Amino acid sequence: MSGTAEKALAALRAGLPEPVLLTDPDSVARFAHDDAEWAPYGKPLAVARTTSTDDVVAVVRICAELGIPVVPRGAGTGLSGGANAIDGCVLISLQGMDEILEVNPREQLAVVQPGVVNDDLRAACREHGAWYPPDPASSPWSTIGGNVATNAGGVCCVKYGVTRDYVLGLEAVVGNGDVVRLGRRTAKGVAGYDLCGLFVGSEGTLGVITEITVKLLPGLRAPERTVVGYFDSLVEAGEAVAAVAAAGVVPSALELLDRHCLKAVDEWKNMGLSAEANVLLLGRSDAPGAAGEQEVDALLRCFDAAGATWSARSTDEHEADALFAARRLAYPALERLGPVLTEDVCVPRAKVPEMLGRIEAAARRHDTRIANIAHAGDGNLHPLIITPPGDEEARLRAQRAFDDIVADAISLGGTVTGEHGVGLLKRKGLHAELSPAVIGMHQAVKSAVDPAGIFNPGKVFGDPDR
């Protein structure tokens, strides 16, 4: 160990409470990498699992004086390798700030420490009379600060939008350690540049977020009419898409899950959905009365003029929801099969059926197999490459079609991540995607926010080909 990681221990043991600090090898390694499959991930000097403000900002002060990375962490379920440690790193884990500190319905908003749990923070609303509509398919498990720092979507974001748009304000440690209030608590604000915005996304390479202030929607969610349509081919499935786009829908969900999943599915749950449907399209509209009625028989007109062999709306409330519990358990149920490389593409949605079809092609093309679901509705897809256990091979042609995807995805006007991030998995496609210019932009934001260079080094903006 160099005389500077035993320096930098030595002052977070004096500057930290005794449980806050981890240094046993076997307790950081569990911290050492998120979900996503290949991305790489070094060694950490220790784990600090901080319980406040005050702790990061202890954390902070000792590695920005050092010159030792600091690496934010929530639930690790990211999928891009954001929250992976680097060789003699600090993370911080904010798990345990997990404190709901206020839900007020009268000024639609909520006030929640970065640990705090999605489903847990939807149900706080709820007993409020008040919804936080961003729902990623790791709600149950995934954190609000994990969410803000990957600017996460979900299932009904084609209608109500990802996180940046629910996030009023935030609290985070930068620079050598100082704690900054970004955003408001007001409906409107325009006071100088959108920094709160900025911190939105920005993967941890900005500074620590410590609290965030998040818009809720008054009176509890509309309940839902769902639709089902059932495809033969992915293309045809994504022309049903860009119908829906193209007549003007907006539904509040539009999914798709081809027969890999499905199958996967139902080897893992029973659930019977492979036996009946090649590609699965589940619709919903939460409009009331009337228009909702309209949005469905929309949703079914685009579905059977795009070649649906069956299509209806469901009549069972339980079965709706059995439908999209399976596109929940689609990415689990796949990982039960082998490693999953999973790719993050958003294309505009009248490109999605020829995404869709450079998909097929790559799996073609590689020899691999690519599993597909998809937020179908806002052109967000996620191809999941799935390669057998220890089979070294299989996984570089996996990579392969990764990156073939990436740059088909780019080619359409897309980009490389929709929500989940660039983390380590994605910088090649980002400097592909972004001119000299504006990753120049960038990173002088970064050394202006971060000087010491602290913050998560390597990850989003780092060299593509390391």
The other form holds:
Protein chains: 2
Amino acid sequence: MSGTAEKALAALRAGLPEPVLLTDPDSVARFAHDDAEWAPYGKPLAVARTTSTDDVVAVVRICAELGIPVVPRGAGTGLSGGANAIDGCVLISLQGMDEILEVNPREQLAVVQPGVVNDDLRAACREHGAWYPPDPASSPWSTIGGNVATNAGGVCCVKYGVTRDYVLGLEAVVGNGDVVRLGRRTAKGVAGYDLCGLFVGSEGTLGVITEITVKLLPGLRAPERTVVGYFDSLVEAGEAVAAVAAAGVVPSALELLDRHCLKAVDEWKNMGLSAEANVLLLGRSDAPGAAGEQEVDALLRCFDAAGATWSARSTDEHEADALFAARRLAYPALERLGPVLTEDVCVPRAKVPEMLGRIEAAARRHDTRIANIAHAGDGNLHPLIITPPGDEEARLRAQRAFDDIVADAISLGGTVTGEHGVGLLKRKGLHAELSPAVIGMHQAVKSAVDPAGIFNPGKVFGDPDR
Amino acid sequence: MSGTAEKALAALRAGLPEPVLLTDPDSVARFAHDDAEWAPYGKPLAVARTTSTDDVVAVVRICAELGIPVVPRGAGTGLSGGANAIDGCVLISLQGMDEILEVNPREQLAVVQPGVVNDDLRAACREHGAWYPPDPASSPWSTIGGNVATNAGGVCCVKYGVTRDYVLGLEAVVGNGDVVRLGRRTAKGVAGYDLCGLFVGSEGTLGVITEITVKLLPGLRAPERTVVGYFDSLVEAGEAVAAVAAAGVVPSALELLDRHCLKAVDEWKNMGLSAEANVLLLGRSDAPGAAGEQEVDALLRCFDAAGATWSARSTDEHEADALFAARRLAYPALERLGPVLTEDVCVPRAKVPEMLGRIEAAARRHDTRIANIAHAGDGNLHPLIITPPGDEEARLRAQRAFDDIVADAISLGGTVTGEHGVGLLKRKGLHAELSPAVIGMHQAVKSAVDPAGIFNPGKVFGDPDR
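Based on the form predicted alone presented above, generate the structure block for the form predicted in complex with another copy of the chain.
Then the entire complex follows, led off by the chain already shown.
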């Protein structure tokens, strides 16, 4: 261990209360990576399970002085390696800071610590007659802090927007150990730069978020009507998605699952889905009354016109919920089959059919299995590349398919990441998507907020070849 | 004229096509300030009426090399002095860059040059069956570029959000003359920092915005139902506003006008409003069918419970539109009475009655006339302080009332500016609202994007005493 590392450990031991700091290798290793199975990770020096903003300040001050990298993490459900350990870093686990400090339906806001689990916040809001919409598939496990750091999306985002749209303010510890309050508690506010928004989606590279004020919608969520469409091909399902956008319909969900996902869920949970359809589209409308009926009709018309082999509105609420549960289970079901390399491209809605066709072509070209889940209504596709465990050749082919899909998305006017973040896996794609001048702006802004360069160095816009 | 100024003029003459550059003092003076009658302004060296991004690049390169301040401006309808000339600056007028480049209802976006007038974009979108919601009172004159630079609000923001919520991407010329494209065209995207969002509301301090991609909502705007409430006092009207928030109703408009505004409009347009009410609340609902009826009922219940002397749903669409037209005319009507010092505080919704009471107290305490218009449903209040032309004593009293109102808003958990921006008028308030650490972050971010410090120096977070 280097002298600097020893100095850091001594200072951390002196500066933090007893149970906060973990240094034995086995305990530390449990925090070393997120859920991106393909992303590399290093060996942390220590893990600080902070219990307060003061703890975070203590860690940041010590690390800034000694030039030790700091990697903040929530529940570790990320899918891009953004929270993966860097060799010799201090990981700050914010999971223990999990208090809901305020739910205020009158002002339509809630204040939480970063470790609050998404579903827990949503349940607390429900009790107060309010709704926090962002609903990533990881909502039973992922934390609001992690959601904010990655600007997480979800199923209802197609109508209600992403995490960014619900972050009013936050408290963060920045590079010199200062605690700053950014944003506001009022409905509107333009006092200075949107530094709060700058932190949303910054993937731990600008500081450690220690408190979050989120916007709520008043009232409970309206009940939803569900429609189901079966399709023979991905491209036909994609045509249905493009038709929905062209018709000007904004569903409250429009999700796609292909036969690989349906089969994996069947094999695990025996739901009998894959016998029925090659590709499943699930649409929902939460518009009230006649407007909702009209939206459902419009969705079904779009499904049928694109060549659905079967389509219907679901009259059984339990059946509808089961289908969405299957959607949520698709990712863990596929993980059972081997390491999953997750993509997260987002393309213009009209390009969804073409992009789905290109994904299939990449699978064929590189002889690799690609399953597809998609927040299709957003154009946000999740091709999931699955390789047999231990097959190095298959891994190389998978990586080539990944790169082709990224290039295809960019060439169709899309982005390499719709909601998961860049982390480690999409740095090459980011450099392909953004101009050198824009990368330069990122570096300059990063240095402005984190002059010592301690926060998650090398992630997001770091050199992808290092 | 200094040697640097002469060099700059020579370079501008050489670098720009003939009719772009204005240097004769009379022509230049027309561009020297925005609509904030109380804000100081300097004498520009020249005005560049740019017609292309290339023109903007030419100006920025020359000014960066010579250290000449650059002040971008749209239509000059700002209310904080953000676009006011700095002595020796080059003003870039973007009004001539007024092309609507694309309206794409399928992808729910439009691409415009910065000089496009807000109402013109809205009309173009309507023709394509789509809706661009942000509707500042200045919409017949103000430009999208100016709206983006100030993150403008408006009447329907209480339900549909502000300009920021509709900016997907932009092109800008930054401090070294680089042209950067920030943001995206897709529904979602998290590739790197939200630098696009950082520019929204940056009031010309980070660069010159040369193209904007905005998000549209599909379909035409739904028809609205209007309710009207008369109140004896500002505080009672404020109670009604707080009650609407507490009831969890989200109207599509909730506007307040007090007797000073009603009288000024009457004196100008003879609408007979001030005979009826001391304070007028205008609410709207655009929810469809029965949901809309329920919202209207709820608004009326809130009005009545707070002590409305009269309340009713408007059954006459023309009458309803006339009332909102009066709301839009209130500001110019008051301007006819003398120089208006405009405030733009925003407080938590539950604090609206108390804040309105404090505004009245400030008026009494400082023996000054304060009219009130408000986007009341957002807690965004516009106390308008009016002084008799040429009365220097009254100006001093007005300034003291302004300062007290800013302090009151901050002490109630509010912000000094909800939608107009800081500009020159609210710099002292900004320094009271934000901590020195946050001001330091602003300065660092500004230097990162504008290393030569040429863009609108001294505005927003500049030293208010200089």
